[in-house]
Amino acid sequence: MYFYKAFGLNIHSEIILPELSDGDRTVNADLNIRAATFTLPSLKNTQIYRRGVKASFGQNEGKELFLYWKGIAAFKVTDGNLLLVSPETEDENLISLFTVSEALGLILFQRGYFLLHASSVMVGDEAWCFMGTPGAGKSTTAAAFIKAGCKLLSDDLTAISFDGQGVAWVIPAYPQLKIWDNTVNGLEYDKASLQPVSEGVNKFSYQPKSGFQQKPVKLKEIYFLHKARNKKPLSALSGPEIPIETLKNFPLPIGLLNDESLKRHFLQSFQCVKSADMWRKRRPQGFAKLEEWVNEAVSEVNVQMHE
């Protein structure tokens, strides 16, 4: 049995997963996860593809959740702390790799968590989401912060819950941060700090076990990033558009969202206004302008926390 820690859940694991943190065997598990085979429902194809493979999704009446990757492995979710999986492959890296990314927001969604395509990092003592379609620099945005010496939250999958007085706080994921070989270069992070993700992908990963927090973070900023150059550099979402940009950013089968649940990601999305600022942004072009955007945010948010 392995132990971790991941999106505030204490962890009891059969299968290794080693882009978590360590946890405390010691402690009750929230969430269990163990290899079983199991009958598979009616599946539906969904818009999402992980590897090039694409995931089907299907529940039965039990409200149980499935997904199933060809070729790798089929999950079952249920009541969001067990979650079954039944290998197709033998590589444990790509086993854990599709266990940790939407398998795992599936119980995240059975728990109630607001639910983003999102990177995080803390700014200050906020924190700080990105979204954009794929390509927008969600993970090169956040490396360029962590360069400029903020912490990583979270990458791909942010996780957002409200206390009893809907305040929006992020649940800190596990402590990984893939970026491209490109960003890599054109941000000079040491290469040798970082761990290559698999072999024939130029991508890496940034990996800081040490120090990672654990506790939530306030929210305090939500920006959809862009590259369009006949859009304004910044401008406030309006009331209307913040649900449509949420949902858009959705980032587990959108087969999930109906009656109720649909209901509540919108209720969750103006609950999050109350707390951030929500922006759609031109991400700075070219890795300089970037770093001086990145700098100059850090630098205002610092010299707020001493006024």
Second form
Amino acid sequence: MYFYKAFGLNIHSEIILPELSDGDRTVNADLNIRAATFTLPSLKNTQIYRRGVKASFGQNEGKELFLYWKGIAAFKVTDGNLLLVSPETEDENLISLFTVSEALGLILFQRGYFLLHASSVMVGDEAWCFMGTPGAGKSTTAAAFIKAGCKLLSDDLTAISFDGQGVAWVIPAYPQLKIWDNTVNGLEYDKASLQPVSEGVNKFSYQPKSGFQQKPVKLKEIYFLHKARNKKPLSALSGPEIPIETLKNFPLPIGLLNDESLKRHFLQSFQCVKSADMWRKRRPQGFAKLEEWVNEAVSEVNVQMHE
Amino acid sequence: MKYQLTSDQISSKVAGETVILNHNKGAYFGLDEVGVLIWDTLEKGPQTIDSLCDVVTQTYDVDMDTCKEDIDSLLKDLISEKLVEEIK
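Return one more block: the form predicted in complex with its partner chain, after the form predicted on its own shown previously.
Starting with the chain above, the whole complex follows.
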């Protein structure tokens, strides 16, 4: 058995998940991950690709959720506390990669978290999230903030919870940020401090395992990044855009959102606005401009903190 | 005849704007200023067209007939989107 921590959950796992933080074997599991075989219900194609493989998704009346990646693994997700993995490959790294992404996301969905396809960092004592279509610069922006001294909170999947007062908190994921080699070069990351990623020849992984932030961080800024020259460099999201943009950046099969769960998503998207600003921002062009923006933003937050 | 909000809808307000979701259909709606005033009034409970008209004429300089016509057409739209329903 392996013991991990991710998204604030204590995880007991039968399969090895090297991306995650080491956990405490003496505490009870919030989530059990087991290798098992099970029957799949009828599945529907999704628009979710990973490693060029398309995911299909299904659910049954018992509200169990299923995710299937042909040639990789099938996943069965129950009650937000049990994840069954049925591998179709011997490659442990591949199985881990798929387990800690959408499959773990389904567990978080069942636990009621508000989920975004976003990278997040801690700026001062605030959580900032970055979204956008693939290539818009989520991970690169996060990498620039980390270079400026910020801590990584999540890459790819951001989970948000709300406290009794309705305040939004980002739950730190696990210590891994995947960045392209041109970002590594552009931001002058030391390659010796990075791990090559098996999923792409020119991707690297930054793994800040020691000192990883485990406590939730108050959500403060959400940026929807774009590259369109015909849109304003920066504009606040209007009311109707809030649920629509967050829906566009929902990281799991959209078939999950119907009636009650769509209602929950709608309300949670507005609950975020009580804590956070939501911006549509044109991505600064080039690494110099990106770093300029990041350094200004970081020093502004630090000044506010010390006032 | 009274009008009330249906159970298919849920709404939220942000920066003076009201956004409505029909969660049964998965469709979003926005309202203009007067629409928001009418929606807010309907949120208090079922209303007649006269009671809605009273609220609008208290805030806006508009004659009763035009007001009723405009409200009637908005209610028809909201009814066709299953956000509002008629009760006897």
